[in-house]
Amino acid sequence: MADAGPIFDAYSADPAVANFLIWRPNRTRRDIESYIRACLDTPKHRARTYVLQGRKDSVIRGGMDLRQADRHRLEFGYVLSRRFWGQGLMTEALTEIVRWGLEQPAIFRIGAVCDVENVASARVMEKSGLLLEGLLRRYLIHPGMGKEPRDCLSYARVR
């Protein structure tokens, strides 16, 4: 609970990181504690959300949650503060959680959607190691883009 404020300053609160999302911007801090409630709530063998710090300074740029979808498969969601956005940050990240991911011995397969318009989303999961699978017509809605479900591509790794 403590993160709140700083993701609330870092990223939640911001229409444009939340445009793609399945959520709307946090208005308020409360927004946020009630998210982080809910994550905490949540079964740890169910989902986990993290959040992603600097190295050197422990500054918050984002977060990501993973969740097992199946018994063999995980699926995941990440969230960047613009003010990090085009530094190769989630790329890294997502590379090392996809290597995690696929090293479990129970876990064949690893992935995520992304809306078509979504290009710099599709570009971090193709260069962590992700295959295009396909379109999924009117799949998912994002609130900052409207109330009709939109198109999104799905990306995958297996072993």
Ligand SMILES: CC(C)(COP(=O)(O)OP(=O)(O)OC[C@H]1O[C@@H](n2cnc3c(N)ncnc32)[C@H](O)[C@@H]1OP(=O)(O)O)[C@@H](O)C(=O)NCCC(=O)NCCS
Second form
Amino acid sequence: MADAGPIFDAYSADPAVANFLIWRPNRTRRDIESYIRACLDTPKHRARTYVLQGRKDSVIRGGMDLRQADRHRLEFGYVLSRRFWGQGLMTEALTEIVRWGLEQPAIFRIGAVCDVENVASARVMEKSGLLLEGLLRRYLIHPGMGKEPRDCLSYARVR
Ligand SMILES: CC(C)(COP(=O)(O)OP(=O)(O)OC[C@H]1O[C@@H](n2cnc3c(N)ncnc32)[C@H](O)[C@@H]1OP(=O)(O)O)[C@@H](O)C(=O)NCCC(=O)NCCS
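Cool, the form predicted alone is there; where's the form predicted together with this ligand?
Time for the whole complex; same chain goes first.
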């Protein structure tokens, strides 16, 4: 819960960050506190949410969640504070998560979807070794892009 303020200041209230996400930008710190509480209440074997910090300065740069959607497969989501975009950070984090995930004996697949216009996210998944599987039409609502469900790209890596 101590991360609520830094997360709010870094990215969770930024409309540009939330553009292609299923949540709206936070309006108050209470929004992020409720989210953190929900994360803490989720059983750890089902989903875990992490903050990403600088190795040297410990400054919060973003977040990532990892969900065991089924016994054999993981799904993830990620977000980075705008001032840290374009430095390869999420590719670095995701590459490691994918490597670690597929090393777990029960896990055969790790993947995610992104909005069809979210070029940066699609690129991160490609650079992290995931393959484009297809287009999921009218799959998710991203409020930053309007009220209607959006087409999404599905990416995954399997073993
Ligand atoms: C998606 C996100 C995490 C990317 O993180 P990042 O650390 O900036 O990503 P990287 O620097 O590792 O790689 C980004 C790649 O996308 C490319 N890219 C970014 N914006 C682009 C654009 N508009 N058009 C084309 N390529 C673009 C970059 O050039 C880079 O590719 P390259 O290394 O081949 O040049 C970050 O943009 C973000 O937090 N966005 C908002 C939240 C979000 O959309 N999350 C994902 C939901 S599915």
